[in-house]
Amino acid sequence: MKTKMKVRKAVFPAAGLGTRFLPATKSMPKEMLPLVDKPIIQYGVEEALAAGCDQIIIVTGRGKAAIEDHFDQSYELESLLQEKGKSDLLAIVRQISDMIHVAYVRQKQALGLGHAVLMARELVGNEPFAVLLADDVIDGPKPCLKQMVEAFEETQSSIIATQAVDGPMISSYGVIDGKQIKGGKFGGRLFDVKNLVEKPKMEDAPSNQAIIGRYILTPEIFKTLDRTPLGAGGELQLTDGMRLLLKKEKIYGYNFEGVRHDTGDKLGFLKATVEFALKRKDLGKPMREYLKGLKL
C-alpha cells in the first residue's frame, strides 16, 4: 500500500517590491505592515503552522532583512523586557522565534511567482509542499490551509483555494475551469480542475471560482515549472506551470470557508485593520464605540 503524503512545509514568495505601499516600503517590506499590531506575513506563518506545517521557507529579496529578523531571536529585547518585568510581552516575543523552523533563500530578481516557487526547490525537496501569499490573510472557522490540507490528504493531487466573485471583479483573478463535486465529505466545496484561465474578461469566465493566494503542490510542479514558457512581462507564471502540470496530474479547487481580506490593496488593509481590531476582547468596545460615533 503506496504510504500518503503529507504536507509539513510552507512556501512563503516575499520578494516583491510593495509599491502600492510606498513610500513606506521604501525601506520597509510589505509583509511586515502590521495589521493591528502583527505583521502581515505572521498570519500566514500561524496558519501554515495551525495546518500542520512545521518549517516555513521564505524566498526573499533586497532590502527584506526585517522579515528574518521578526522571526529571529531578539536577545537585547527579551533581556530589557526580563529585566523590566514584564513577562507578557516577553512571552509574546518569544512565541514568534519559537514557533517554528525558518529557512531563507533569495530570488534575486522578481521574475514571477512560478520563478519565485522554483527558488524553493532544493528546500522543499520531493515532497508536496504549501504556498502562502502573505498578501492574503484569511480569517476562518477553521484556518484555511488546515481545511486544504484535510482535501489534500484525501485527494493526494495538488489542492488551489478559490472564491466566488461574481461580477465584472472576476477579471482580476485567475478563474477555475472545473466541475463541482457534489455531496461528499467536504460538502461541495471540492471541484475538479479541467483548466485555468488568467484574467479572463466577465463574460469569458469558465466559473465564478477565482484563485486566492492559497496552494498545495505536489513536486512534480518544478519539473513543470522548469519547461514553462516565460508569460507576460517575461516573469514565469504560476499558473502557466499548473496548467501544464494538468496534463499530467490532477489538480483540485477548494472553496474554503472564510473571509479574504487582500492587504495588498490599500483599501483592503484598512478594512482588514478595522475588523482585526473589532475581534480584539482589549480593542472591540472602544473601536465599535468610536466607529459608530464617526458622522459619515
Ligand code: UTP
Second form
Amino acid sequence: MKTKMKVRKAVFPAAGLGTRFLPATKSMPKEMLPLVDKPIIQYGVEEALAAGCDQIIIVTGRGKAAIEDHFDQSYELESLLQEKGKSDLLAIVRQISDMIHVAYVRQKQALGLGHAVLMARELVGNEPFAVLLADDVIDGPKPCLKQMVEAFEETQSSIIATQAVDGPMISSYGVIDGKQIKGGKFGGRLFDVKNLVEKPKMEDAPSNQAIIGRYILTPEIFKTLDRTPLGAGGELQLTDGMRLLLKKEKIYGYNFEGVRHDTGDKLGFLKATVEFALKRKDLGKPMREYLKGLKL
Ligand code: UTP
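Mind giving me the form predicted together with uridine 5'-triphosphate, seeing as the form predicted alone was just shown?
The next block holds the full complex; its first chain is the one shown before.
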C-alpha cells in the first residue's frame, strides 16, 4: 500500500501590493494590519500550526520587511520588557518568534498569485502543501485548514476551500463547477471538481461555491504553473494553473464550516474588527456597550 502523504508545509503568498487598502498599505504590508491587536498574517500562521503544518514559507516582496521582523526575535523589546518586569507581555512577544520555523522567498515582481506560489517551489519540494491567503481570516469551530487536512488524508488530492455565495456577489469570486459528494464522512461538504470558472456573471455561475483563500495542493501544481500562460491582468493566475492540473489529477472543493472575513477589503476589515473584538474576554463587554450606545 502507498504511504499516505502528509501536509507539513504552509505557503503564505504575501507579495501583493494591497491596492484596495491604500494609503495604509503604501509603506505597510496589508498582512500586518492588526485585527484587534494581532497582525492578520499571525491568525493564518496559527491556523496552519493548528492544522499540523510546522514549516511556514512566506513569499514576500519589496516593502514587506515588517513581516520578517514580526516573526523574528526582538532583543531590544524583550530586554526592555524583562527589565520592567512585564512578564505577561514578554511571553506574548516571545511566543511569536518561538512559534514557528519560517523560511522566506522573494517574489521580485507581483506577477500574480500563481507566480507567487511558483516562487516557493524549491522550499516546498516534492510534497503536498497548503496555501493560505492571509487576508482571508477564517473563524470556525475547527480551524479551516485543519478541516481541509482531514479531507486530504482521505482524498490524497488537491483541495480548494469554498463557501456558498448566493446572488450577484458570486461574480467577484472564482467558482467551482463540481458535483457534491453526498453523505459520507464529510457530510456533503466535499465536491468533486470538474472545472473552475473565474468571476462568472451571476447567470453563468456553475454553482454557488466560491473559492476562498485556502488550498491544499499536490506538487504537480508546480509543473502545471510552469506552463500556464499569463491570464487576466497579465498575471499568472493560480486558478488557471489548477484548471490545467485538473486534466491530470482530481481536485476537490471543501465547503468549510466557519465564517470568512475578507480583511483585504476595507468594509470586510471593519466588520472583522468588530466581530473579533466582541468575542474577546477583555474587550467584548465594553465593546458591546459602546456599540449599543451608538445612535444609529
Ligand atoms: P490579492 O489580489 O488579494 O492581493 O491577492 P493584493 O494584490 O495584494 O491586493 P489588492 O487586490 O491590490 O488590494 C491574494 C494574495 O496573493 C498575494 C497577496 O499578497 C495576497 O495575499 N499575491 C498576489 C502575491 O503574493 N503576489 C502577487 O503577485 C499577487
